[in-house]
Every structure is written in structure tokens, then in C-alpha cells.
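First, one chain by itself: the form predicted alone, in C-alpha cells.
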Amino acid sequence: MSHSITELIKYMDRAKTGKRVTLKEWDYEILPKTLKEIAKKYGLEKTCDPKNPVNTDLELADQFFKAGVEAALRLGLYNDDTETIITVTEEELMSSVEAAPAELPIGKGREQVVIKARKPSDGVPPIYGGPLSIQMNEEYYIPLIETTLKSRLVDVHEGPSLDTVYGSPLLANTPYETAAGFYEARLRKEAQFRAGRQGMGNMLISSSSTEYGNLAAFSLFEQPQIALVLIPSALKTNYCSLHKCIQTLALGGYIESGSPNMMGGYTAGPECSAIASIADDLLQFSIHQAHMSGAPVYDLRYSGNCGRHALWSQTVSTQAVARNTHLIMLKTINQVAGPCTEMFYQESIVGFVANSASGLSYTIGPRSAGGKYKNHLTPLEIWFTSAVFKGAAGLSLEKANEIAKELIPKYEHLHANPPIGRSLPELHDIKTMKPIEEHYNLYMKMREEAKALGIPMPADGVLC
């Protein structure tokens, strides 16, 4: 049965008998052993090609596919709180894959969008939720929000996250978390009310990384809406993830759960990441009974996923399970330089078509400055990722291909020392939310570069 909280409750139960192995041996011996040992049966070991950062081998990606699914087999997810490992069966897991919906319809009215399991170039316009979950003084959440839905490009609110609640410091796992979860609720429905957007759908919430903002919040939004359930990281669980998923099944809501597969951590480079992402996208719909999964790979050396390993590894793993299941999945873009910088655009450009053209059925964005630093992000960079990942949904992989040869090496040797740009107050006039004239102009600009490689820009509806 899919989407049930007994069925949950199946899993969790297994996690009380299951094998018992300490967090040391399942990051260090079983977890990477299994994949080297899978990429080796499969043959894929050394098949990234640096030389071509988009994978355009559909039978490989396929090859990658198989080994996936074996990982998910033989791995299953570590729960963290009990140390033990929690499989499924062959059954169960081909049985989840099959139950999971190739359609979520969210929001109400003229504001339902609906998220759609995608193919590779099928020129199905994708849907984007933003802005991601970038730190923001307090003050400064309406009115960017409320400038960032005038565009009807951004399909689903997220972000900002808040750090302070009325001005008090946010601590995890304390009652300000939970403060959190109800001031957040109140900023966003204001903000959607202000930007003439009532109705939109929310993924929530985004103030608060554990369980309380969720127990909090959630059911203060008329249902269906997202859950965040960020999961400790990749092939792991944790009773903070379980909370999640049962009260958003008890509500009727969406569960999107997954972890970021670090590459050069525990699940070594480009081919056993895609492995494991693979992995990860499957044990979504069963442990977690999820409705959407989320597993992008990062390259640890720069927090990133716009250069050449992680994007060939994010790409082989999103077309493997977009050609083989009707799997919705999400998968961040990681832009390492902020606002205002022309290398922001570049790695957007890059990141976006190569993501797009590969069947990537919904994201979350942008993800400026590698999300490190507080009001970095401005509704510039939210209308053009939407617009590059939106319009390069029909574009051949070959060609998503070409444009990343041509503007990686424009930027990667960056990556160690990015630009981080500027932060909102000082791109933007805060009562008016007018942009100053270099960040106006530099947008207008990449948007014509962007179209000039090719790709199809919608218009935000505001500047352009």
C-alpha cells in the first residue's frame, strides 16, 4: 500500500530488529565497499568523462539505472538514532516505485501547478519552487517574497529561512523552533497575500531543520502542501525524518524527502555517487513513503554541483531514473558565487539546462553564494534560474552538453575562490524593491546570453 503510515510504521519496526552497525563502519566500510563493489559488476568505474560534463549515453545512464537499484537492495537506509540498517525487499521496493504518482497537483485555483514525472528532453516545461532556504533578516522576508511572486515563473514558495524569531537567535531543537514554525506561516501568508498570489503551494517549513517547525506549522496550510524532510544525509534516516513523514501522511500532504550525495565523502566519485543518488531516489518511496525524492550530488572540494564531476554524475543519475520509473524527483542546483556576479549566471546556465534536459521534474532555487551567507539572494537570480530551467526543457542533451563545454571553463577555476556578491540591501532599494542599475543591467544582459546559446527565456513578467 503506498503512502500509509502503517506501512511506515513497517519500516520503523524493522529498524528495531534490523542489523545493528555503528555509524563508523556504515560511512567508512559498508556504505562506500558496497558501492565500489557495484560500480565494478556493473562496469561503470571510471566512465566520467570530464571532457563531456553532460552525460549524452542514455544506455549508460540506463547500466547506472540497474546498479541503483541493486545498491538500494543490498544498502537499504542507516537509521541513525537506533544504529541499525533498514532494508527492503525486491518486492517492496519495485512495488513502491510502482504506487508512487507520476502527477502532485498543489495549490488552489488559478494557482494550482502540477509537478510531473518527466523524460529526458521532452520539452515538458518543469516546475520550480524558490526562493531555496537562504538565511534573511527578519525584515527583509515580505518584501522579497512579495517582489519575487509579481513572476509568475516561480510555481511554489519556499524559502527565505529566518535565523531570529522577533529578533531572538533561533535555536534547534528548543521552543524557538517552534516559534519559528508559526512565524514563518504568518510571513509567508502575508507575503502570498501581497504579491496577489493566495492559494500557491508552500514547501514548509523552511525556518526549521528538525521536527518542531513541522509539528508546528504544517497544519496551519490547507492541504496538500510539501514537506521538507531533509534526511541526515545520503542512504540514512532519523527519527526527525519519521516525525515528519507521519504527520504529513496524517494531514494528507506531500512528503519529499533526501539528502545531498557528497561526492569525494563516503560515497567516493562521480560514478559511485550517481550510484548512490540513484539509490537514495529509490528508498525514498518506500522507507520513507515519499512522494518525491531529492538526492543531488555535490563536489565537496568547492560545495558545489555546477562544475564538470558533479554535473556528470547529477545528470547519468537523474536520466537513469527519469528513463526508467515515472519517479518525481528534486535536485538542487548549487551555484557557488552570489548576486550579481557574472559567474552566478554562468554556473546557472550550466546547472539549469544540464538538469532540465535531463528530466529533472521539479527544483528549488537558486541556491546563491552555496547558500552560505545570510540575504544573499534577491528575485534576479530567482526569475532567471526559472526561466533557464523552464525554457531548456526540450533541448537535446547533446546540446546542454555544448553550452556547458563552452562557459565551464569560464568560470572553474573559481571555484576554490568564488565571487560572493552582494547581499539584498545592498542590490536593492528594501522599499521599493527597485534593483540598482548594475544588477538590472547584468541581468538584462545574461538573459540575452542565455538566449543567444540557445535557450528559450520566458519573461518574468515584471522587468522584462
The other form holds:
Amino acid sequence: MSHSITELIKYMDRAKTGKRVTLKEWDYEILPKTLKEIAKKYGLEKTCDPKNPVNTDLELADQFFKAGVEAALRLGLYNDDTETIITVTEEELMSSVEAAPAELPIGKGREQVVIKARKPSDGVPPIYGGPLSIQMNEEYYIPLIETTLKSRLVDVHEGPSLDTVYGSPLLANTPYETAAGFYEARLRKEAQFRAGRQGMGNMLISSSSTEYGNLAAFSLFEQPQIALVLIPSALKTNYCSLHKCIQTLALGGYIESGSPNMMGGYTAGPECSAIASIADDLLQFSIHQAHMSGAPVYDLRYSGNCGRHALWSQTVSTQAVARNTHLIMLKTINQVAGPCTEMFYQESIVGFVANSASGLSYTIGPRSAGGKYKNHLTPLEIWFTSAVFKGAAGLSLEKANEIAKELIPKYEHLHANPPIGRSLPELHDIKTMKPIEEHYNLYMKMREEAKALGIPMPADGVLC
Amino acid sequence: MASYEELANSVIRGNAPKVIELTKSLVESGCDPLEIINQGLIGGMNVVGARFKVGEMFVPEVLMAARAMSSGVEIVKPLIAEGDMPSAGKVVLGTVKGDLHDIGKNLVAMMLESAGFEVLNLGVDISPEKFAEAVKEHQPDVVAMSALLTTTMLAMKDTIDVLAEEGLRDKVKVIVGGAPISEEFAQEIGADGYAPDAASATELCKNLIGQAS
Ligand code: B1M
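Now show the form predicted together with the partner chain, given that the preceding structure was the form predicted alone.
So here's everything in the complex, that chain up top.
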């Protein structure tokens, strides 16, 4: 049975009786050693080929899938709060994957879109949600979103996030988070109304990471909406995540759950991180009763995934799950360069083409300037990334690899010290939201460059 | 007879049983315990730190190396007079209240340990009171706080305030780091230093402890 609170409670009960291990044992011993053993058993060690950053060997992807299934069964999810492991049986894992939806309609009336499971080189365009939860001043929220949503390239609404509520600092894990849940939900509705997009689907909620914000935001929207359940880290869960899952199921929403696998961190190199990412994807459908999973791979060295190793790891794991299941996957594509820089556009072309061609169903983006700098987000980066993601539907993996090989050398030397670009008020007149000429010209030039690389670029409907 | 180079290589490979065997053999053959630590054990760890920095080694391998090094240190420690035991200093480290991001903080811990610091890693979501308790209990040289969210970075100031209220502020140096933190922010909240990454956090601790002594 899929998506039921009783099933979820069954796994929660298991947290009480599961094997007790310390966080250190899990992070330093159990997780890395198990992944390493599995990589060896399936002959996957040193299969990453950084010269070909997009994997094109689909048999290899299938082999990774088998390894990912074994990792899911041997590892399970570690519950941070009980310090126990929640494991699943093969029957439970497979039946939850079988029962997971291949299509999820979201939004009402003419705003409805259907998020669909895809295969590598699928001709059906993937769904784009945006913008990502990047911190913004309160006063920019409505102008940014009203303008952004004027383009139909954005199917689902997620960010940005706020760090103040009615001018007061939003402090994590305090009642400010509940206030932020309601407040952001109201701002969303206002901005969607102004853009003529009432009824569009939402990913909730950007400004709060806790169950308080989740509940507050869900109470203000007609269901189904998508809950953002970011687990503590790869192959872990905690009570906050489980709270959010229960709330969402009870209210009739969809659960998106998972966490980045940090390549170079506990999940080690690109091969083990790919195995962990597949296991993470699979386990969300049983233990969290998820409707879609979200287990991207980031490179710890620069917290992004548009460089060779992380891109390879993310493409092989996405292909593995896309080919062997009908699961809906959301993975983020993380740039490190900021708005109005050529590097941002180059990273975006590489990342969004590779993931679209690998069979990714859904993304939220962009993570301009690594998501680290306040107000470093403008509508142009959002539209560009969506156009590339959708335009790349149907491209072959070989073509995606060719594009990556051409563009990555232009920016990889800047990963450690990327240009952070400029902020919204520096690049747009906030009253009219008109972009400055340099910003507009770069956007148009990079659209042409993307077309010249063979990516059909859908129009944004606002500037072109 | 085993050599320091062999010992360092076993540390680099994270082979704890071999490190124990070689350390014992060096001790038995009369080598200076301090040299065993400095040239063999810490020597190996320095290579690990450098390889990690350039992306040639990953966190699990670094941790295995650190464990291997510790198993060697345990053998030689009783042979060294307490005051002579090389320790760069003691650091209490944690991610601040409300914040669960632990990867950067753990990297800082690893780099500090590899450089010979004793690190008390308190974990994530650490309240100002817990930091203060740890200072009372462990009397560290440095309190190091990590925050990745704009909604939690203010907890760094709360922690500094609680340390001051408890009369502990003058007894420790306070350093801060994490993606949204800057030098200006560190100054604004009254921290002693800011480090943009794990390697510079180690340098910063060395400098601050050097100044203090
Ligand atoms: C004491 O001295 C020092 C000195 C140096 C120190 C130091 C201390 N601490 C760190 N350093 C420094 O040294 C390290 C390298 O040498 C560096 O450490 P870093 O930690 O920066 O780098 C690590 C090695 C690798 N980097 C990371 O580990 C962070 C990567 C990003 C993508 C990230 C991750 C992975 C996660 N996240 Co979070 N996450 C993001 C991050 C985006 C980014 N670009 O940073 C950020 C930080 N997250 C963000 C958000 C919003 C959130 N996250 C959340 C959750 C998560 C995950 C659980 C999914 C996961 C954390 C996993 C974990 N166990 O740590 C939520 C908060 C949860 C919570 N209560 O803490 C949530 C609120 C999302 C939500 N709506 O639920 C954003 C913060 C925005 C802001 N300015 O406040 C963010 C920038 C993403 C974005 N918008 O693009 C330096 O900063």
C-alpha cells in the first residue's frame, strides 16, 4: 500500500527496535564501509570517467541500480533522534517502489501540470519549479515572484526564502518559523495573483525548515501541494522529517523527500555517492511514504554539481533509477557562479542538459551563487535554466556529454573561487523590474549560444 | 626495524593494526617517542591533510587515517611526560542552535585533529548554554562555532553573550565560520576571528593560541 500513515507508523515503530548505533559509527564506519564493499562486489570501483562527464553507458547504469538496491536493503535509514537504524525488507522496498506514482498532477484548472517519471532521452519535457530557496529581502519577494511567474516556463512555485518576518529576524526553531510559514504562504498567494497564476502548484515552504512552518503553510493552500522534506543528510531521517511526512499525508499533500549525497564526504567518491543516491531515492518511498524522491550528488569541494565528477555521479544514478523504475525524481542542479556572469550560464547549460537527458522528472532551481548570497537571484536565471531543462528533452546522452566536454573546461578552474555576480537590485529596477542592459544582453547572448550548441530553447514569453 | 616513513604510510592508508605493530616495534627499538609522533604519526596525517585539500582523499579515508594515528598515539602517550605531549591546543566545536548542517563543521574538526589539536565536537543544534557548559567542563583554548543559515548565525552572538554572562568570555578565544559568515560579521558580534574554510580555521586557531601564550 502506498502513502499511508499506518505504513509510516510501522517504520517509526521500527526506529524504536532497530539496531542502536552512534552517529559516529554510522557516519564513519557503517555507511562508508558498506558502500565501498558494494562498489567492489558489483565491479563499480573507478568506473567514473571524468573525461566523459555525462555517463553514456546504460549497462553500467543498470549495474549501479543493482548496487543501489543492495545498499538500500543493507543500510536502511539512520534515525538521528533515536540513534537507531530503520531497515526495510526486500518485499517492502520493491512493493513501495511498485506502488509509487508515475504521474503527479499539481495545480488547478489551467495551472495544472503533471510531473511524470521520465526515461533517458525522453521526449517529454520535464517539470521546472522555481525559484530555489535563496534568501531575499521581504520587499523584493513580490516584485521578484510576480515577474518570474509571468513566464510559463515556471510550472511550480518554490522560493525564495526570507530571513525576516515583518521586519524581525527569523530565528530557526522558534515561533518565528510558524509565523514565517503563514507569512510566506500569503506572500506567495499575492504574487501568484498579481502574475495571473492563481491555482498553480507549490513546493512548501521555503523560509522554514521545521514541521511548524510546514503545517502553517499547508493550512493555507488547497491540496495537493508538495512538502519539502529535507532529511538530515543522505540515508538519514529524524523526527522533524517524520512530522512533516505525517502532516503532509494527513492533509492530502505530496511528499518530496531526500537529501544531497556529498561526494568527498561520508559517501566518498563519485561511484559510492551514486550508489548512495540510488539507495536514498528508493528508501524514501517506503520509510517516508514519499511521492517523489530528491537525492542529488554535490561535490563537497565547491557545494555544486556542474563539475565533472559530481555530474557523472548524478547522471549515472539518475539514469539507473529512471531506467529501472517509474519513480519520480527531483534533483537540484547547483551552480556556484552568480547572476549576470557567463559562468552561471555555462554551468546551467551543462547541468540542465545532462540531467534532462538522463531522465530527471523535475527540478527546482537555480542555485545562483551557490545559494549563499542574499538577493543573488533574478528572473532571467530562472527562465534560462527552465528553457534549457525543457529544451533538452529528447537529446541523446552522447550529445549531452559533447556539450559538457565543450563547456566544462571554460569554468572548472573557477570552482574554488567563482564570480558571485550581482544582486537583484543591482540588476533590475525594482519598481519596473526592467533588467539593466548588460544583464539583458548577456541573457539573450547566452540563449543564442545554447541554441548554437543544439538545444532548442523555448521562449520565455516575457522578453522573447 | 620499522621506519618512520613506513609508519607514516600506514597512517595515510588508515591501516590501524599496522600502525600499532610499527609503533610498538619503533618503541621497542628505543626510538624517541616524540619523534615517533612527530615524524611518523603526525607526519602521515600532514600528508593526508594535504591530499584531502586537493581532492585526492575523501572524508571517510581521512577519518580512517585519523583513527589509525590515534591508535599509535595511545601506545606512545604513556612514555611521554604530560607536559611534553605535543598538543596544539584544545577546541570546543559545534554547529549553533537551530542549525543541522554538519559537513563543514566536521571538516573543520578533521583538519584541527590532523594538525594536533584536541577537538571536542559537540555536534549540531548546540545551544549557547551547552557551549558554556562545555567550556566550564573542558576549559578549551578556543570555542569554534559553525552556522550555515542566516536564520541561525545570530545564535553565535547569543553564545558569545552567554559566555560573557557566565564570566567565561575572557578565558577562551572564539572563532566563527560557515557559508553566510564574514569577517565583518565576526567583528560585529565580538568574535576573535573568522575563517572561510577548514584549513584556515586551523591556522587561525594556531595564531590565536600563539598570541594568547
Ligand atoms: C568555527 O570555524 C569555522 C570555520 C570555517 C567553517 C566553519 C566553522 N563551518 C564551516 N566552515 C567553512 O569550512 C568548510 C569548508 O572548508 C565550509 O563549510 P560548508 O558547510 O560551507 O561546506 C561544506 C564542506 C559543504 N557544503 C555543505 O555541506 C552545505 C551545502 C548546501 C547545499 C546545503 C546542504 C547540504 C543541506 N541543507 Co541547506 N544547504 C545549503 C548549502 C548550499 C551551499 N552552497 O553552501 C544551504 C546552507 N542551506 C540552506 C537552507 C535554506 C536550508 N538547508 C537545509 C537543509 C539542508 C540539508 C539537510 C538538506 C543539507 C545538510 C546536510 C548536513 N548534514 O549538513 C534546511 C535547514 C535545516 C537546518 N535546520 O539546519 C534549509 C532551511 C532548507 C529548508 N527550507 O528546509 C541555504 C541557506 C540560505 C541562508 N543564507 O540562510 C543554503 C545556502 C542553500 C541555498 N539556499 O542554496 C566553510 O563554510
